[in-house]
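Below you'll find only one chain, the form predicted alone, shown as structure tokens.
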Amino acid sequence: MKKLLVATGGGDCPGLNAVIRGIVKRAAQEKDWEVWGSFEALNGLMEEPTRLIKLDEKTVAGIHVQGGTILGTTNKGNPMNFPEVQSDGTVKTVNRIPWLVDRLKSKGFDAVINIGGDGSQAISQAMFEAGMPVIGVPKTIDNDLSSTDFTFGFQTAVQTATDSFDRLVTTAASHHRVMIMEVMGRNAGWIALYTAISGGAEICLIPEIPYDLNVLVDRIKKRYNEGRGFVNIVIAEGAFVKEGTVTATKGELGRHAVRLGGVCFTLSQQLKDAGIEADIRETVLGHTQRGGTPIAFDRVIASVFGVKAMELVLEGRFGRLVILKNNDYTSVPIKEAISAYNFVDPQGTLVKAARGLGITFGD
């Protein structure tokens, strides 16, 4: 028999057991293979004794409606800069990318596939470039890989994003507030992007576009003047103000250096001192937005993506990335797939719809 393995890393995502889901069903029409899941990202693997699971039909079953993920993950413990102790007890970081890729072959193990997102690819990449056969499936709620049109996971964040908005507007509107809600996404300005178009929203802050503090203040108020009374505002946790940085604090040990989040408050701030009366409150949705049931989009291209991984390993096409484009999905190398950064366009569709329907950016 033929051993693959199976990961999952980096942050939590709606629709993760969906693509275990749809490898393992893959697989199953194969006599010759067998799929194991390492627990915590390769962790389980690194570790001694192993946490390895068998996975078969029986153990996936049902899993695509459910959140998370069976296999567990962590964004920590890096094979590519992983933490040791050494006998002074300071902590050096060190590549442990060919030592991984030995104990795989040395477990028996002829392929594996990577769920993740630019960071867990980035070890996809390190591991083929060390000898062993890796295929790639990307995730990440921030859409923030470059190469395939979504990620899974992506949809349901800004579902659950909507959601909560549509409800702040209602208070916004009964109290004439200026509500603010802040939404996941790293340096990218995604979420917030769809989530203000779907719900409304008067003002989007994203990354890709640093905000002039006194355009905030002239639409704040014109929406006052003409007798709205209140203002709904979506902003990306990497937003800031023009000739400002990022609101962050430092980063866990792990592969983000800082923690961003708490940028509302620094916007409330921001206003309150520029002169804005009105009653201002801040909403921070946080692992809200990673949790709960992937929507239906989300199962289908998880689940297709699980699929397409499957096939890819049984083609011997190694070392690419599963990816939707152009409404059909197929693969690029994981190398071309992590080579760029997928951000918001300033001047693409997208921004400028946005601004067809009245949405400020702040600049």
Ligand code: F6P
Contents of the next structure:
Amino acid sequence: MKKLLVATGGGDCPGLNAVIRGIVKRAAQEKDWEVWGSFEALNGLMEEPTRLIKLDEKTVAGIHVQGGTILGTTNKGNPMNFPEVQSDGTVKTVNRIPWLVDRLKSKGFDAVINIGGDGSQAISQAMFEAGMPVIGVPKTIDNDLSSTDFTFGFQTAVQTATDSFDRLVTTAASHHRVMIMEVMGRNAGWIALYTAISGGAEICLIPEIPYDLNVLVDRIKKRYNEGRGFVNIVIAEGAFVKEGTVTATKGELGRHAVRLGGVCFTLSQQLKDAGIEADIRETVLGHTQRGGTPIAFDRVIASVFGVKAMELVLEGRFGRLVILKNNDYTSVPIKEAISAYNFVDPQGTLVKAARGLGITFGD
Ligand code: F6P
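So that was the form predicted alone. Now I'd like the form predicted together with ligand F6P, please.
Time for the whole complex; same chain goes first.
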């Protein structure tokens, strides 16, 4: 029997379980592949004793509707920058990729499917370059990978944000308030933009278009003067005022040295200082956007990604990432896929359409 290892790494997102199920169900149609899962990304393989689980059709039955990942996940223990405590107590980061590839081979694994965002796919590429047959599956609610039209989890996050937005509209209207809702997305404004369009926001603030406070104040005052006594704002966690900077706290050791969050409170204070007298309230949606059952659209993308990833393994086409491009499920080299970030184009069709709907971006 040939052995395949599956891992989910980085932040979780709705649809991970549907990918795992897709891989296992497709593999079960072959007679010579066994599928194993590593708990908490590749940590389950790296630890001694290992934490691995054999995955069969029974294990994955019905999991496509569940949020999270049955394998667990983590953004700690990156094998490319593995923290090792030295004899003097200091911590040094070391590259454990060659060791990891040896370990995979010594445990009898013939291939790996690594499900994760850009950080996890950098690990996939490093393992591939070190001689391990690897396939990548992209995931993130942020939709910030340029090689794929959509990552699974994104549309579910937008749906969750839109449901919350709709609720905030009725309370904003009843109290004549300015409501600021902060959504995730890291340095991309996709969740904010989609939510603003679907919810019907007056103002949408995204990292790709730094905002001018005077423009926002004028828009809010105009709306109150017109007798429309409330305003709903969607702000992406990575948004910032012109000539300003992001609202963040220190992150953990590793790729994301800052943790974004709290920009809705920054904006609230800026508006008060600029003379907005209306009541302002802030809502941070946070991790609700990452949880829960995936909507149908994401279940489809994730399930097809799982099947496609297994088919790439069967075809022996390694070092590739499955993607959705121009309504077709295909693949690209991982190296190509991780080289470009997917920002919202301030001149693009969606931003133009949003402006056509009267949404202000603050520029
Ligand atoms: O990348 C997904 C994401 O949810 C971002 O939108 C957000 O900035 C970050 O992860 C939060 O990370 P954590 O779960 O580590 O707080």
